[in-house]
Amino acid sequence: MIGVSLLPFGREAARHAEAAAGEMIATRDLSIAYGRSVVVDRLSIEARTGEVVCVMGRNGAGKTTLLKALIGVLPAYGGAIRLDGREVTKKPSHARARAGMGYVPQGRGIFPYLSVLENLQMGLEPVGRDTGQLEEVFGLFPVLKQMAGRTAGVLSGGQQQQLAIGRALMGRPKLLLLDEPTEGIQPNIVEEIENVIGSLRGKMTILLAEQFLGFALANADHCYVLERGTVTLAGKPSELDTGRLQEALAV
């Protein structure tokens, strides 16, 4: 069962090795600030190998800030981050990518003037070369194969989201971070992304930030709800009170 992580780091970690077995990503008392403004406050979460975990919350709740801290774009103000049993709190982004993190930012972050194929090849940096993942990505997203030679900037928003996910998968991540993957996406592409998440379940850990309640509950093994940078609800989708969830996510 995935739950709020209270596992210690450093010298005491050995005593809890058995409890941490299967843990892919965990934070302990993680705090992130912009200047003097604390956006994530002493946050402790955990996702285990092969699980899909969703972090939900309104705009400004701290979801994107959390994912940026996990990948190393933002420094931790306090607390710690552990990836696959190793502390990575002070590691730079490229080291985390090489250790097995893949990241799809909000807004997709594709290279609009490069071709679809060139964008995908950019995702090889953590692993160095293609050992079959390009064809795997084309299998997941056939439209990318059809449009491999096109300039990425001319793709629709949904196709660009598929490209961003495909690029992250080129690095063969153990942990895939998805920030608002359904934002501004047409329903048929949302369904395709949902199918891809389902096909990846068990092969890697997926941590996604999401506001769309239906998508989150349909795909997640475990959910965390953030309000003002702290966890106010946590549990399996079947265990969470839908009314309380809707209240926490209401604009």
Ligand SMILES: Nc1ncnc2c1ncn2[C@@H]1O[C@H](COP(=O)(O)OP(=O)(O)OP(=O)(O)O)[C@@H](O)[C@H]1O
Second form
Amino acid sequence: MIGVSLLPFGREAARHAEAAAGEMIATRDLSIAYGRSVVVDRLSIEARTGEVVCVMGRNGAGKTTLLKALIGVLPAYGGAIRLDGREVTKKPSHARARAGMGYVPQGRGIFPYLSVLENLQMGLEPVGRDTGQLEEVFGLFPVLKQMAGRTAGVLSGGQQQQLAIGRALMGRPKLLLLDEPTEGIQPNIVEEIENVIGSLRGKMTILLAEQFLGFALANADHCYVLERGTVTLAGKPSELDTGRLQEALAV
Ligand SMILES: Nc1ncnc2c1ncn2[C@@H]1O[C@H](COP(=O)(O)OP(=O)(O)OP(=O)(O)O)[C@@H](O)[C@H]1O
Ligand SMILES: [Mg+2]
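Switching from the form predicted on its own: structure of the form predicted together with the named molecule?
Let us now look at the entire complex, which starts with that chain.
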């Protein structure tokens, strides 16, 4: 594993070095805190290259906190994060974006006073310029092409979500972090968004935070269920104990 920093993953990771060869993102004993309140506690998860991995958990389980720490908006309180073989735990979020992480925040985080096109162009920052991404995004989300000159704030919730995903794709991510992309969206658009996520399968690694089962179970290669910031259930969708799963996700 020449050139791959294993510290502070340490000996345990060295033992897993072979397994790490196909790994896109991994956390080891990652803890995240707000002040003195630890809400993600020694979490170890991974997504292998090309996989769709789903992090499930009910409200407040720690999904958003985890994704924010992965992209570097929140600092790690303990543990480590490795992206495509490199440790990024202390790297600022723009460096992680340049290293190939794309992030679609919960609630979309679009710029409502900028045009659709300007929002998409903001997504070019990690790669510097457009080498065809804009047309690819317009191909995935034709409505964004139709609305390119409009102010983003006038788009519907579903259109804004498409814009947020499109913006992340402008940076040509190798890992796409999606935080509840279908939350608060009309059912017919949910399907459209799910189809697009499905069509990205294999082109990049996808880490998806979800509260609901259907899409996750149908699309994920691997699921982690979070309860109060720790993984209580993990495995392929077909291997998960449905009783435990219902229990973990019930409100
Ligand atoms: N800025 C903050 N300051 C303090 N505590 C926070 C903050 N943001 C979140 N928390 C707490 O951290 C825990 C995890 O929240 P988080 O938003 O990560 O959950 P989530 O799984 O994304 O939930 P949801 O499904 O509602 O989006 C919750 O107990 C929440 O109250
Ligand atoms: Mg959340």
